[in-house]
Structures are given as C-alpha cells and as structure tokens.
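A single chain, nothing else alongside it, follows as structure tokens in the form predicted on its own.
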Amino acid sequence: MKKTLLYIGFCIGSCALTYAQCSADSTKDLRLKEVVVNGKTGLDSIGESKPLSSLDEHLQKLSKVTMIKRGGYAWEPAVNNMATERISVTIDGMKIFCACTDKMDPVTSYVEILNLNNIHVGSGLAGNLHGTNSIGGGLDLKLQKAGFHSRKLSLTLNSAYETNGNYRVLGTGLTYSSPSFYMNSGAFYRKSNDYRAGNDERVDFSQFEKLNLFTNAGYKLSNHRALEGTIIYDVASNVGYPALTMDVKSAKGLITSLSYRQDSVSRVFSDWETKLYYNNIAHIMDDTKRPDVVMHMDMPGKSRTCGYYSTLNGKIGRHAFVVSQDTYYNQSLAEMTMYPKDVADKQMFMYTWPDVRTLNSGISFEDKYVLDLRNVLRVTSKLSFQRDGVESNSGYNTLQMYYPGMTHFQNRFLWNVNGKYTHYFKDVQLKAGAGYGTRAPSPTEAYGFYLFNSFDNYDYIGNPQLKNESSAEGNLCLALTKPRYSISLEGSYFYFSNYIIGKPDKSLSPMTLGASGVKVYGNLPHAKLFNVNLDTKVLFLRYFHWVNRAAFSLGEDNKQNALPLIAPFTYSSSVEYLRKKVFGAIEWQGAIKQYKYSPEYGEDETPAYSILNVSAGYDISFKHTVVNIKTGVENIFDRRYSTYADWNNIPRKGRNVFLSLTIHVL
C-alpha cells in the first residue's frame, strides 16, 4: 500500500498540465433532441418520437453504437463491435467502473435523459481523449447544466406509460440560473413488471425499479472564473436478468465532481478546466427468487475510483492544440458466498474480483493544423503509466496457484497515435486517419476467478501474464451534405496483436455445475475487425425527413473463426413529419440472418427480423407553460424476434403501446 501511495504522489506531482474534448474531424456528438441548445434548458419533446425512453434506448439509434442486452435494463453499450474492455464511457470527463462481474451495471445505468445534454460519441483511438485503456472508441455523457444567464426560473414535469410490462415513468427537474449562480436537479422514477415478447409470450425475470436523482450547479468566482459541482445518486432494485443465472438485489451509485473552469487566461491559452471527481458503485447479485436453484449464492461487487484531469486549450497560430493530464485510482472487489441446500455443510467463499487496484496516469496532446481552407490535419497521442494488482492477500495466494511466478503489482506503459486527414470540397468532405495503440487487460482478463459466462456454459479465469493489446486502425470516410439531402460512408479497419479472449483449458475443471469446461484468457496472435456505415438523410415536401441507416461488419480471429458479438448486416429508414406544433413518425428496422457467427464462443445463427413502428405528438402551448404529449406503437405486428447482441437470445419486445405527457412551466 505504501507503494501504491508512493506512486500517486509520483503521477501527481510529475504532471499538472491538461486536455479538452475531440474535435468533430473524427468524432461525432449526438445532441440530444429533448434539449434545447444554444445554453437553453428544458425539453424539445417534439422532435423526439419517444422522449421519455430509457437512455439505453437512445444509445441504440447512434451510428457505430449497439447494445448487448440481458435483460429490460442496463444493457451495455458497444462501439464498432468493441464492448466495455476495449471502449472508454466516461460521465462528464469522470471515469467510472463497473461493480458487476456479468456487467449487469453499465456506466450508461446511472444517467437519466433528463440530466443529459448531449453524448460525445467517439470512433476508435482517438474516439474520447478523457477516456483510458480505449482502443474502439468512447461514449463521454455530457451532463444538462444551466449555465450562467439572466435570472430564470423553470419547472419540467414527466411521466410515461408504457403497456408492455406496465412500464411507469415519472420524473420532474428545477432549474435556476442567473449570472453569478445557477443550479438544476431533478429526480426520475421507472419501474417496470416483466415485459412480454411477441406473441405474447412472457420473458420471466425482466422486471426492475430504478431511482435516480442528480443535481448540477456552479457558481462565478469572477468574469472569468467558476466553480462547478455535480451529485448524482441512482439506485435500481429487484431487477431481473432473464438472460442470466442471477438477478440484481440491488444496485448503487453515488457519483461526484467538483471543478474549476477559467476563459480567457492568457493570450495563447484560451480556456482551462481542472476537474477532482470520486464515485463509488456497490452492486448486490443473488438468485433468491429464482425456482429449483441447485446452490444459492451470494455475489455482491464494489468499485471506488477517486481521479482528476485538467485539461489547457490554447492556439498559436494555425494550430489548436489541447493538453491533458489525468490520474485516477480504482478498487474493484468482488466475492461470491455458496450456500448448500444441506444445512449441515460449510459455505463456500472465494474472491471472484480479489480487491484488484489500478492505478493510471497520463498526459495526452492534440493539435488541430489548418494548412488552408481546404485541408485540415489533426494529430492525437497520449502516454500513460498503469499499476495494476491484487490487494487482497489470500485472493493472491489463490491465483498464484495457477501462475507461479507473478507479483502482487505490476507496471505496465500504454501509448497511442493518430492522425486524421481532411480536405474539404465545395460539398464534400473527405477524410482518411490511421493510428496505433495499446491497452491493459481489464481486472476480469487479468485477475477474475472462476467467472461463470452463461454465454457459452464456461468458467472463466483471469490471466496476470497477459500481455497489452495493441491496434492498428485505418479509417475513411466520405460524406456529401446539400441543403436538401446528405450523404455518409464511412468504414473503419482494426489489426489487434496480442488480441485479448477466454480460451478452453481442458486440464482445469470447472467449478459452476452443468458448465462445459473452464476458459483461461489469453492473448491470440492477432484478429481483425472491419465496419462500414452508410447514413442518409432527404429533406422533401418541406416539412418531411427520410432518414436510413445501414452497416455491416466482419470480425476474425487468427484461425479466421467469427469473433463473439459482431453485428451482421442492419438497417433502418424512418419518415418524420414536423411543422410547428405536429409531430409524426414511421420507423421500419430489421437485420438479416446472422450468417458469419461463433460456436466456439458461444453464438449460434440468429433469424433475420423487421419490425414496424409508429409515432405522433402534439405540443400545447399557453403562457408561460408548454405542453407536450406523444403516443405510438412499437413493434406493430407483434413480431418475435433476437437480435445478434440479445444474450442466450433472449426476446425482445413485443408490441407496446406508449404515451407520454411533458409539462414545462417557464
């Protein structure tokens, strides 16, 4: 411990400069429709078909964003086909980790739409500068604040109603902000009874109940200088996980962050932000309530991560440039307690996370050259140092039954580069980017203990002696906008060395009864990933949007077997009508058959799907008040259908009938 103390001092001391966020040559934000831009607050309900529908829903309609599922809440985002190990989430710039094994937890589960303003969605090495370890992208959620206006004052209240599993929303936010303060909070409610696939077919244990309540606010020490703070507390209990062995007893989130903001600082260094930040999530899993359990078990999680970064802008000349230095430290601890039906036996206890430390620290550099009007070059790099280990001294006498030779802690450096290309025409824009970097095993691929993957029936066991993974990526993209329609193609190629994944050890028996074998991570001597995204959009009879979206990846491994999780070919198309205080909706979205997938890791070929979805609203005005009420249908034909990332091909859902009422009072 004196060690790891040692270091923080070291990381701490050694650095004090900063970074800020990516530019849009290679980078995509979504802003939300539900708010209003420009520092405004509340919501735009009407550009929005469904407003009040759970942030996993709107993550699944981004562009290179998907989602695996595993039950009706908390699925987990992906980016390129890359999951949590190789992406970066991050809230408002803050890391924050998971305190489930089963990734029953995602950092997407703690934010409501109410208190978010926009996603930063990022593709590949230079997809989240904020974020650490990320070698696919990164999804930065940019929290809603009031900013510093004129003295205002507002009121929004929500709720939704959802038939399919009963589905209830209720949620209100205040928000006040004035020149020299301002503040908005807000609480949100959902809960949910098990929710029916198509043909009215009842997906047992996908029921859950969530709370979450945040507030935001800063405060002007100067013109140029402010102080801001965010507290968010969520937690969801009795959630259901039909996918999975186990549910959720309950799940808990405290997230905090005090920063300092200063404009104008000097002549070449514009803005500076300097950020402290601490959350702590503790995660219940047992399976109480589930019928002819052969041992019951226990498995509660924890994960703490304290860290700051401070980020400088600054330009001379043609290039803008950001600087950053970020340092964080985390605990995860994760236990599993069995219980045999025979009362007379002993419980059985083991460490399946044993109080795993990581400590990184890194500075990044990004500099934007305009060498004309034409063409931009922008250049990305970050260095980090990580130190990484088992705490817990009889979790560490565990694993180094099956590896001999490691060390409590170890050192490892991780680096990434890349650049990006842009040459603007008059309507066109091309650009081309390569880069390459490294990551560090996550605390599952590295010091995990007999993990149960109901995925593919295998106990998994962490591997100490992995080495980095590394990526080289090209990307190229080309894009055409015209006032009445626009055009995207866009295609990313990642070349893993060293690709990180769980691989059978026959010489090991497996420890979860019924399970197929145990598998040991490992580092395959390369893989290969390859994405494309066509994206349209048609502006006609003037108050009409078509919009379509189509991609297609391929994922190998070095013996050219499909990789676990890849999507196969998806598309959508939707016609919005708006115009004024009307709102209306068409949406058609399917996949084909997944013809390219993995037995070995546990896949097997999922149907081809479509479904149909509808949707209308209606904005009430009077005063100082707006009143905003939405209805639709999704899956109109009551389809049954899973998708490629529907874990053990749990359904999804079938037809629901949704209304929701917004009331926002100025």
Contents of the next structure:
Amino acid sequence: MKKTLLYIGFCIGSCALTYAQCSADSTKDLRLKEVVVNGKTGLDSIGESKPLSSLDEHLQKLSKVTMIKRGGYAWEPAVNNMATERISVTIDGMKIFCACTDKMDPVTSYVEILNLNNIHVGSGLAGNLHGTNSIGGGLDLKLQKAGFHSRKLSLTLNSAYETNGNYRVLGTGLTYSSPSFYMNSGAFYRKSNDYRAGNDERVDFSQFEKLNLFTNAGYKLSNHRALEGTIIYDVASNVGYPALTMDVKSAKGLITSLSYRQDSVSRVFSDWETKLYYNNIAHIMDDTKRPDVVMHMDMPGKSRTCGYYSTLNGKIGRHAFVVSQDTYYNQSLAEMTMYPKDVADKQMFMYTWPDVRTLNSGISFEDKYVLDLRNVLRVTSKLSFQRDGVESNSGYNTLQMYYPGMTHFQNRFLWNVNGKYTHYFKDVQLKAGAGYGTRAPSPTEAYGFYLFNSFDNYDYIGNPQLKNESSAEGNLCLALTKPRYSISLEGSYFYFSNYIIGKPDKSLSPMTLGASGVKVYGNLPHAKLFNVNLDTKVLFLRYFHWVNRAAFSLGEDNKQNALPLIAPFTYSSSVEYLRKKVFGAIEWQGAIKQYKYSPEYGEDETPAYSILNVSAGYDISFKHTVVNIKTGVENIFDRRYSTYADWNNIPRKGRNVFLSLTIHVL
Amino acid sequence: MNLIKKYNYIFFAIISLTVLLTSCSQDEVKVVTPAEEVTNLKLQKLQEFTRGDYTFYVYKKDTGNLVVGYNEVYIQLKNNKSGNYVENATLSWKPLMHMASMSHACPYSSIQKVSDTKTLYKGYFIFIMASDDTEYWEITYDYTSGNDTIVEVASRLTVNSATGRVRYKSFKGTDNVSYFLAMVEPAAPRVGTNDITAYLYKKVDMLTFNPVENYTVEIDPRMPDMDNHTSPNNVNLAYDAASGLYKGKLNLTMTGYWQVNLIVRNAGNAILKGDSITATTPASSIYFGIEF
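Mind giving me the form predicted in complex with the partner chain, seeing as the form predicted on its own was just shown?
Shown next: the complete complex, the earlier chain at its head.
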C-alpha cells in the first residue's frame, strides 16, 4: 500500500494522437482486432449489443479469443486455443500475473470495461510487443485515457440489470480534459446472485461481487513531453466457482503506473515512452460455504510485479521501427493450510507456490519495411534473459525431495523471431508469416506443488528441470475487402517442441483427498496446433450488416492424442441493424459436437449446441445529455448447454433478459 | 547482450557478498567457561549430587524428566577441592530398574567426551519403562582416576511415560527375541528431506541389552489425515557401524502429523516385525509418529 502513495497525486499525460497512430499502424499489420470496449461518448458504443456486459463477455466475442469458464466470473482467456501459460496479457504494456494457483483470477478479472479503451488481440509470436513467453499470442488491454483536448468535463452514469442471477451493474465515470491536463476517474460495481442455466436449473456457487475504482491522469510538461499515471483498485468478493471445490473470499488487485512520453525526439525517432509500474494482487480462497467439505483449507496467494519498459519509435526511409527494452520482477507466493478432522492433530501447511521469483529483462525490435505500395515486410524479434527460482527455503527443501539436483535459481535465455509479408493486390490482401520462439515454464509448471486440477482430478507438481518450450509458427491470411462485403480466411499452424504438459507419475502419492493421482509437468517431444478462422461481413439494404464467423481448431500431442481445451468447430451468424440512433441485432451462435477431446485431461465429448440472442438499442439526446438504452434477450429458448471450455461441464446461462442505461452528460 | 551481462554481474555480486558475509567466521580465540559450554548446547540441569570431593552435574537437552525411549544425558564432573571441572575423566554408568520382585536394565551407551568441549561428557539411555513411587530407575556412576577413583555413585531418576507421538517401540520379533527401537532424529523435523536415525537393541537377559547390527528398518511415512498421502524418495534405515545408529532419509511434504510405518528385517532380510501399507492395511503394527 505504501507504493500507492508513491503514485497518488501524480499525473499523466499523453500524446494521444501519436499513440493512436502507432497502435493503428501495428493493428493493421498485426491484424489485431481492435475492439472498442467503451467509447468516450455514447455514440461509440451504439454498435455494441450489450455495452455494460463484463469484460469476459466482451473478450469472448473477439476472433481467436476463447474463454475458459469456471463460474460466473473471472473467465480465463485463451488466444489461438492457448491459455495463460502460452499467452501474455498486459495492461497498457504492464506485466501482471495472477495470484491464484487454480487460475481463479486471470489478470483480465482485475480490470473493468470502464477502465479500457480497447483490447488488442495479437496472434502468435508477434502478438504483443510487450509480451514475454507469449508464443500463442497476446492481449493488451489499452486503458481509457481522456487525453489532452480542449477544455471539457463530462460525466457518464451506467446502470444495468439482468434477470438471470439478479445481476446488477452500477458505474460512473468523470472525465476532465484540457490542453495540458486530463483526468478520468470512475467507480464500477457489479453484483450477481447464482445464475440459472437452461431449464431453470440454478447453478449453485456462481455468485460474485466486484468493485473497481480507477483514475488515469496526464500532465503535459511541454509541447512534446507529458507524464501519465494510472491507479486501478479492484476488489472482488464472495466469488463462487461452481466448477471448482472452492470459492473466493476476496481477490484484490492494485495496479499502478507512471509514464513519461515524448514525441518528436529527433528526426529519426518519433515518440518515446518510458513507464514504471507496480501491481499487487492478493487472493484468498474460501471453502467455508460449501457443504460436505472433507477438509477445510486456507489457500491465500499473492503476486507482486514491478517493472518498466521503454519504447522508442522511429523511421528511417521506408523502415518504421520500434525498439523496446523491458524488465520486470515478479513474486508469486501461495500457501495452503489444511485443518485435519482430528482436531488433536496439528494443522498441515505447505507452499504451493514456494515464493517463486522471476526476473525477466529483454529487448524487442520490430521493423516494418514498406518495399513499395503493394508489398510490406514486417520483422519482429525479442531476446530476453530470465532468472527464476524459489526464494523460500522451506519450498526449496520441499522440491528438492523430488529433484535432488535442483538449484535455488536458474537462468534462462529466451528468444523469438517472426516475419510477416503482406501483399496488396486491388481488394485482395495476402499475408504470410513465419516465426520461431521459445517460452519459459510458468511458476506453476516449474515450481507448483500439489496443485489440484479438478478437471482431470490430478494433483500437479512442477518441474524445475523443464526445458524451454519452443514453437515454430506459420500463418496465412487471405482477405477480400469490397465496399459491400468482406471475406477473410486465416489459418495458423504451431509446431511445438518440448511442449510442456503434465503426465501421470504413478510412483507419487496424491495429496488431495480423492485425487486420482499425481501428474508432473514434463516436456513432450512435440505437439501441434492448427487454427482456421473465417470471417465474412455483408452490408445490405443500407442499414443491415450480416456478420458470420466460423472457427475450427485441432491440437495433437506427439502420439496423435487430442490436446485439452481445444475448440471444436464453432460458428456465429448475426444480422445487425444500425440506423442513426436505432440499433437492433439478432445473433445465432453455437458449436458442433466436440469429436476430438482429451479423456486423459478430464475432457468428455461436449455435445453440440446453438443459442439465439436478440438485442435492441436506442439513443436519446437532448442538449448536453445522451441517453443510451440497450435491451435484449440472451439464450431466448433457454437452452441448457455447456461448451468445451466449461470446466467440469458446468452449464452456461439460461435465458437472460438485460437492460442497460448509460447517460453521458457532456 | 550487455544487459544480460549486467544482470549476471549483479547476481554474482549478490552471491559473492552473501558467501562473504556468511563465511566470515570469527577467528578470535575465546576462552569458553564450563558454564558457557552448558549454555552453548542449551542444556538443562537434571540433577546434581556430591560424593567425596566430586560433584556430578547431570544435564539433558530440554526441561522435564527423562522419558521412556531415547534420552541423551550430559555430565560434568567438578573437583570441589581444586574448584576445577575434570577434563579427562574416565566415566562409566549402569542403569537399573528396581521393581518389587525383580530388577532389570535397559539399552544404554558408554560415556563419551563431547567433542569441541573440555568438560562435557555424554551418553544415552533407552528407558523401557516408566518409574513410579515404588519402582524406580537408579543410575550407578563410576569415576576412575587413580586415588580419586569413586565407584557406584548411585542416583535415582524419575522416568516418565513418553508424551506426544511415538518415538520408541519395543516388540517381539518373529524370532521370539525382544527388540527395542528408539528414534533419535529428526529431533526438529522440517518440510523436505530429514535425516532419520534410530537405535535398535535386543534383550539378551534382564541385565544385558545389545545393539543389533546389519538389520534394516524400512520406512513408509504416511499422513493418516490425508488419506495416507506419502512422500517420494525415502531411504530405509541401514546400519552405520561407526555410530552404531541406523540411518536413513525421511521426506516430509508438509507440516502436520506423519506416521512413519516401519518394517524391521534381520540381516537375512526376513521380516521380524511390521507390515507393508496397502489399501486394507493403513498402518503397520510398528510405527513412529512425527508431528510439527
């Protein structure tokens, strides 16, 4: 909390214009799907069918992103069917790592839609300039900043209600901008009771409550120099996880940053940003509300990260380049205290993340070379050094029982290189890319100790002697863009070597009561993953958009067995009507039966499903006020369904009627 | 690359600093008094008694009485005439249990000088029963030193039943011999790999208990509270001739209560006592308990 004080009172500041240009550039080249999550004015969100839905619901709609769901809250994002270990999730370039050993708190759960301006989804090795260990892709959550504009004060009031789960949302944001100073602050509150799946079946322990407070501010030091700062405090409490055996008492995140920006550094270098950041997450699980708890346990976890990055953009001739140096230091510590049935016996204590420390420092480079109007080549590369290990002596002694030769700390060298060629021919765009990169094992994979996975019912033990996992990636995209329609077909193929996954070790005895056994993380010789996405958009009758999306993925290990949590064929088709202030949409989405699944990792054949959603919206404006009303029904036919990504097949929401009201006072 | 090197340098600097700081032992020569020798080992006085010109001071490592099982006992001997503690004493002792109708001894060691001290001696007893008002343990000390020799200095001791978890077990083997197995280490167990040591004696007659050599004590640590969870890579106890101890490695994955199930095998590898743990046999007939 001391660190908070350090940041309180600072201000911020940004050359919003330059920044937007830069991200627009890379967005285009990276084919990042940039989605406006919450615009500065009501008009920005007119196209969103459910503007106040959770960040998870917004993420779920993005191409290549899938969400693994353990309850009503805090879903785990995956990009290209790769989850936390293989992707990087950053908040405005800041590294932040979850504090729960059971993945109950993906870092996306510590921000709120009102904090964000947009989300960059990056695919593959070149997915995130600020990413580390991100061989699958990356999400960068871009913060909402008022920016330096002419003097303006605006107020936003948000409220929403959903019938399913008696879900309430309240939020307010205040934005002030001037040419030399800006500040936007807000508070956002969500609370839901247990939701109901189709057929009016209540899903017990799916409740949650979340409060998010934030402030972004910026101060212009001179024409070309500015300071910017961010504080986000997010606290979720009483969060149920119906798919797991435990719930969460509280998950608190404090996210702070201070950055210095400068544009027009020299003739070659355009803008330069240096950011210092610190974040602290404290996560406390809770099993006291569950019936039939075999053994009560306390499982607190914390994750603290501090770091900086410095990014310089420049241009020489036809080369536009970005150089970035970044360093972070993370502490991940989780422990478990178990209370035996026989109260005469002492409590049992162990570290599940034995004070894992990670120092990573790297340099990344990106160059966009415009050969001519039709041909663009982009090369990215990152080299980084990582030192990770176990600080706790007790934890070290514990792991040494399993790995007598292990050392407290070890050094790793990580690198990646990726190239993408884009060719424009009339309305056709062809992109071909290839790359190779490595990632270090996560704290869980390297040092986790008896972490129970309720999906396959195994205890997992980390392996400090893991080799780095590597991925060779190839991708191809063909897009046709016409004024009235567009089609994009994109495929990516990842060939992993030393693929990190848990394998059963029959010699080890499980710790969790009722567990089937123990799996130890190891390197598979190889594995492969293939994704293909098709997106089409048709504009008809002037105001109608017909949007279709289909995706198919295939993941196999070295023995042609399916990898876990790989999406089957999924599709969605929607027709949207958008005319000035009126909005309407009907959406059909579903998936076919999951033919290829992994029994070894607890999966079964998820049946096909399809659901239908409708929504409508209207904007009313008078004088300085814009009122945006949205309403809709999700899962109209109250289908009971679950997807491949629902942990232990917990069913998703049944019929849900929502109403949201946003008032902007300009 | 420079950056990587820079970090390497920082780590080397930190590591070498740590090494320096921890290895800078104090080389000053300091005279350690007999009283300091006692406090250095954190010994607590159990009793003292005087015979002739000599006073015997008897210590043990913790407060309270001696207990059934393994007990380490320390001795200092003071010459009251000179006021000095005897530094090269030849000491011996014998335990004897006085019962109403009979008497018997127990397993015990000879008395050795405590290394790195001038005035301390130590040995151990493995008491096989507790004393009470009428039945008592008596230790008879002999000090041999020319004209100063004193023999059969008898001192009564209270021996309580052991409390807490089982650290001592007597059993009759399949060979119909009575065995006495007492755990010495771990005295302060920790999560991770622990040294586990024990003495194994057999009864020859009421007054003679001899150490047993070259047997094996197999261990299978389990947590009854955790569905008999066990740890990997434990090493069975094997006889170490130099110390007379059985030595092995015990791995404990967490704190709490551990039941270390035992199987004692003779030199011919035949089971004398103990059972393998299976789904239907959750505990061996002999085990040690460790709780921390």
